[in-house]
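Taking the form predicted alone, here's one chain by itself in structure tokens.
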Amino acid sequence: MCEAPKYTIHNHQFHYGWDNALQPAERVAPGTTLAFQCNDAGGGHFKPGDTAAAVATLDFSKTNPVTGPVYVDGAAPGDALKVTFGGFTPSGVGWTANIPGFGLLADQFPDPALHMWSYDTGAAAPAAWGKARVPLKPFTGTIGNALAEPGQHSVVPPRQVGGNLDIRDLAEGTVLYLPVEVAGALFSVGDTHAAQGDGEVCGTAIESAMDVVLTLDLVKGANLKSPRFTTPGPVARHLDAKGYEVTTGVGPDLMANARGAVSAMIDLLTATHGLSPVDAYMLCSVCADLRISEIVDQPNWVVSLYFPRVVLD
């Protein structure tokens, strides 16, 4: 596990795009442990008490701020940055939104929607939304190094050097390896989440500002083509307690199958639990997992959506 942090990278030390010309917020030796104060993906735009009207005023040029960058001495192209995840200190507040034009089912949900969350930071109790209780698993949604290509690059798409990966298991105890393309790596992190389903189907999770402790080290000459990581143990214990309801999409197109599986789950949740369709959609985004169940029996493949029963039982 990580040691006590030697440096803190504060939440005012952030940027909106990957750029290898940025001046580092700190320069550290390999093996250094740091605390990063991460802003939420909306940059603090949403506040407790906000309604869906606040979605319309979100400035997309100021979303997904990442804290950093940090220059790691000796990091060179061809190396891997080894990132070990220590503890998270959550803020206790968060948000989930349906943003028009964004998300897997954007064509079916054209209107804005917003849910503001409040959760216990000490007990890590499930976050409540009506009768729903979503188990929490803090993690970093956006994490990566600067690209070799000059200029500013959006943090929204994931890349070979990391970025907006939105991998739920980049959580406490995980060790992540990121390809290095520039001297010093120029590492940044942000977009912290209190919980998310695999797929983040509506485009947002429980977006929540929090601090994270990370140790940055080097693997010389790793020559990775893309990020890889190791988890410290099982990855779905927080959701497994009561099993799952599962819907599927079957056909020759994986994206269409994913959409079909999510649509079927929305129909199931609205019929059996009285949720509105958009609430069911957003709830799937924060706790339901999309999985490729079969990809070899041509011409049709199977995508499944697992919704944890513990959330609504």
Given for the second form:
2 protein chains.
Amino acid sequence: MCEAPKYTIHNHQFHYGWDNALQPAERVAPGTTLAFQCNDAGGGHFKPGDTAAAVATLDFSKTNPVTGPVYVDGAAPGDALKVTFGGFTPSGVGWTANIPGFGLLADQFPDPALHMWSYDTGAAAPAAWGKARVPLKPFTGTIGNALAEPGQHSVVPPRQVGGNLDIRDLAEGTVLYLPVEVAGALFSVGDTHAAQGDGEVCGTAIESAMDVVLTLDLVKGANLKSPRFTTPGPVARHLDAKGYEVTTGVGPDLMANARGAVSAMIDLLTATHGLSPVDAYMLCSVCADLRISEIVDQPNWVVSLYFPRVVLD
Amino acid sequence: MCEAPKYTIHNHQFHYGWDNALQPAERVAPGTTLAFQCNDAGGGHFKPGDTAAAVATLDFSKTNPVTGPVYVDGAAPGDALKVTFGGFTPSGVGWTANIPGFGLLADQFPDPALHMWSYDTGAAAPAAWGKARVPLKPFTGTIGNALAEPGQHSVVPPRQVGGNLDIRDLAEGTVLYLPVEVAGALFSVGDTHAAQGDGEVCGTAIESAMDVVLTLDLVKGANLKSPRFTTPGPVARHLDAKGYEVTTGVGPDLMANARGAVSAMIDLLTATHGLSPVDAYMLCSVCADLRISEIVDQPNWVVSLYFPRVVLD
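Switching from the form predicted alone: structure of the form predicted in complex with a further copy of the same chain?
Next comes the full complex, and the chain you just saw is listed first.
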């Protein structure tokens, strides 16, 4: 945590979706450091002890509340909002669900499933689930600015101005640049995750409320087309010490290849570790990484899923 | 290098494409360790001192020669060939080209370009190109078994039995499992690379002849649908010490997103480091990684390109 926050945006100051008509929760000068209290993506719906039955009563229109918006003085369309990630203070409880109709293999996993996590709030120890030990790296799943287009826009899809990016390296020390489309940027953040693999394949991570400290600054006239970021150091050393089990999908369609690689990993984990298929799927979502190994050897591309061996070894 | 090779398959024992009617170069028992002398993907076409003009005379029908095939006694359809990677002995010279009509951004880079590399044969020091320093990790770009389908099949696309996978972690210590479709497997290997980023975005890596020691074994009745592998340890520590510059592509099509992320990185590298666009493109191909950050927040997905800062900092 670099600097003490000058403002706190509290967890009751949230909104659903993006709308540039929303009143700012706070108005700050460029360079200001703020604390954001972020709700989990279920808005507190899931409680310790809950089972899969609780998935059925989740109101999808009230998922992914984001804390904000914050108006940054001087921010104008064409600028970039520079977001520097300070420290995270995770709640120590979280959930991962298979939500029917949602996720990369929604057709193969039609039934709800839920795992409630309890983890070290310092995020120093891995989170346990049966014999699995998932290393943690808290980050913000949803982080973005308001869109120029009027009206309310769903929070689910990520956009050029950011939003539900679910990039697991938007973590402590990273510097993120987001395109600004409206005066003041109208920045909001939420959907904090204690851990996630690249892809978030089942659709949920270790969803967990937490506080995050961010510094908001401006790069005037950046004319950025989509988000970019800089990490200060390695991004996967919490996962890589024992190497990876890797499955592949080979063929002419990247989406089909990704699905094939994940299916193959579920088959491998169920065969070698006795996990149920849906548990293997949810475990991949919180720790395994989808990579595009090759995208030029036409007509077939290779997508690989890297499952960190440290989790089950 | 685990074991001394019992056989050497020499670099004149190569073939173009996959054909299950080819006579084996050698017939071995399961568990045998062999040395393979691999030609570079250009079959020796490019020489130190060559310029972009040499790209025009490359005969595409004679690219990607693979050394082999090797018949493994007892291998039958439904088995997996288990390939354990021993040591690599790189030649110390290599090439990276932009070949017109080939590569992720072929429409934007119609002109040939070539960079000839000279590098440490121990692969311990990074390879230099102007002010760029690219850490090396030798691996086999093309590695696979013959197809069940008769006739000659192009070596360019990877397939379920392997082939031109271009997975940069098929390196020393990795154990690879390849589906077997014909008696004896008819295994071949080539297209060795001194370094490559995930994606191989311009279509070529640091293409370089080298010798590789492999142990070939069998897993009977594995019924594997596509290649999988195990890495013995971390896969990116040669790249990650200083973190990454990351650009993103956000939208409903993974291929378009990948193209967007690479274009954004080329823009960034040309603006911040004064590289020419085609040099930036080729540099991304040899060291930057394409990752699928998010593939579930319908209708938009996020593909990210991770450029290791150690290369230019």
